[in-house]
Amino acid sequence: MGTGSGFGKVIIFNEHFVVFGIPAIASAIDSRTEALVERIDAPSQLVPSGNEGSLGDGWVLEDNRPANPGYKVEKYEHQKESINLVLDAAGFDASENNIRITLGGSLKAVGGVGASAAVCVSIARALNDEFSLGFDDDRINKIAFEGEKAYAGTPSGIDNTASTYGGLLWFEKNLQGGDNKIELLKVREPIRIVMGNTGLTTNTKAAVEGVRQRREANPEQYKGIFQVAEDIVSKARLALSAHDLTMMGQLMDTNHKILQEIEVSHPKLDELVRISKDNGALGAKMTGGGLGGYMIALCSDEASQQRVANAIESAGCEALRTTIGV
């Protein structure tokens, strides 16, 4: 059997602009999906145990991630065209080799952490490490890519990319079709986080199609929003470097305020800032596609970090302790 892994993740500055070619900050966080692939000699073997699962052409999964209620159900067309995509840029023929497929780890399956683009990356390795396919970590990130455009549409490759190798990046999309560029950014020491879970399942395709349609009907106001957001994460890399934390955090302010006008935030997630902040949080935002899933507070340090959990606990979300630039 092979196995295999991919990191969630946290977008910092600008998802959602990052698709259009401006950069965007991103970091691995400390939870992950795991995967098990194993051959099946029966083609009879091909059905699913009871479990959270899906069956495709030659392949069963028993998906036994922890989840937001529902989402599993939700995304269950996209998890199976996100599989085959998979499958086809391995170059895996599943009909002649039929598998078993086994998703766990504690990367919770919800909007916001990565968790589409952590599933690809994991069972791209898996594969790999089964069947002895040669793959290093840019054939392994340009497959993931391939199996997230089933949820996404057209992403921006940052999730898969932070999956991939974890650490805090810099990520600009090529829109010419060539290389993205990637950097590794280095930070003092590491940074310390919550991220607030909605519960709410999130729709990445529609929100990124919808501010496609939105950004195409007003373009004059659009233009000025994407300059701000390109002003944020030049400002938000010296900040980095420079471990300015209060310069970080009214920046993630400013950008959420530029998500939301793009409209991809929502009520839920606007109540988890404004709960951070009036717990001392240096700033906050949403993160991810939005409409839902994951928000993100920037602590000082560990006394605030805990306030600021307590405090999305009490308002009865459930609240994930983590750093940042590791």
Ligand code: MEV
Second form
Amino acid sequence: MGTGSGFGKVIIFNEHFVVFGIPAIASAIDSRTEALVERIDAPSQLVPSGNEGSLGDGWVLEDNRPANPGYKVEKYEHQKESINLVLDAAGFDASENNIRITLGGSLKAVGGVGASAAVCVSIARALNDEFSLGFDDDRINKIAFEGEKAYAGTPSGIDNTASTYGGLLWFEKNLQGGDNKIELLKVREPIRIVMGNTGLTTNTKAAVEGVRQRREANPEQYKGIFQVAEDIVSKARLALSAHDLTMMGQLMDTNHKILQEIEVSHPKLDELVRISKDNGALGAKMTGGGLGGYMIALCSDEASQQRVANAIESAGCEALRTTIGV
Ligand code: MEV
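Form predicted alone done; form predicted together with the ligand now:
Now the complete complex, all chains and molecules, led by this one.
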């Protein structure tokens, strides 16, 4: 039996803009998806169990991850296509070697935490482990990027990169198709955040495509917004290295505003952002594909983190207390 895992992630600055070559900052979080890959002999063993499973050519999936209600059903087709893309990119023919894939781990399957990328990374690693394929991290990352295409259409690669390598990352997509720019950022001490879950399942592919269409239809307006995104992320890099959390919070607020302008936020995300700010967060914004999923709030210390998380919970939403930059 082979095992592998992939980190969950949060995008701290510039989701969506990153697809078009603007730099972004993301961090792995301390929740992961774990995959098991087992060889199975008889095709009769290829039986998926209800909505939690799926069946491909020579593989079967049992998905035991915790998830938002409806997430697995909504993502069923994307997930099936993604696993086929991962197996293809790994050069693995499951019809020759039948396998059972089992997913678990602490990372909740929800939009905004890199759940799909963590699945791709964990399966690529478990396959590598079971069949001794000799893949290094760079190859795992490339395989996971192929799998991400099923969920995000034209992904930037930031999610699979954070999920593969972990840490706090500066990421810049190479629009010419060569290697992306990836730098590990150092911080003086871990930074406390709260992640608020709207409970709404999202469609990243549709969100990314929507931005592309609106940008094409409104080139002048989007040029200005994209310029702001570029300014924010370079200032954020300086703020992070100086551990200037107040500045980081302000930049996150501006980032949320321009994400609203490109129409990828959601009233529920805006509400959790407002609640976080009212309860002392230094800054707050949606994170990931948007239109639902998660938001993040930056907190100065443990007491502030507790207050923000409690307020999100009082509004009926789940709150994850975690750190970035570990
Ligand atoms: C999704 O987590 C992040 C997006 O920017 C898409 C991508 O970068 O692939 C929305």
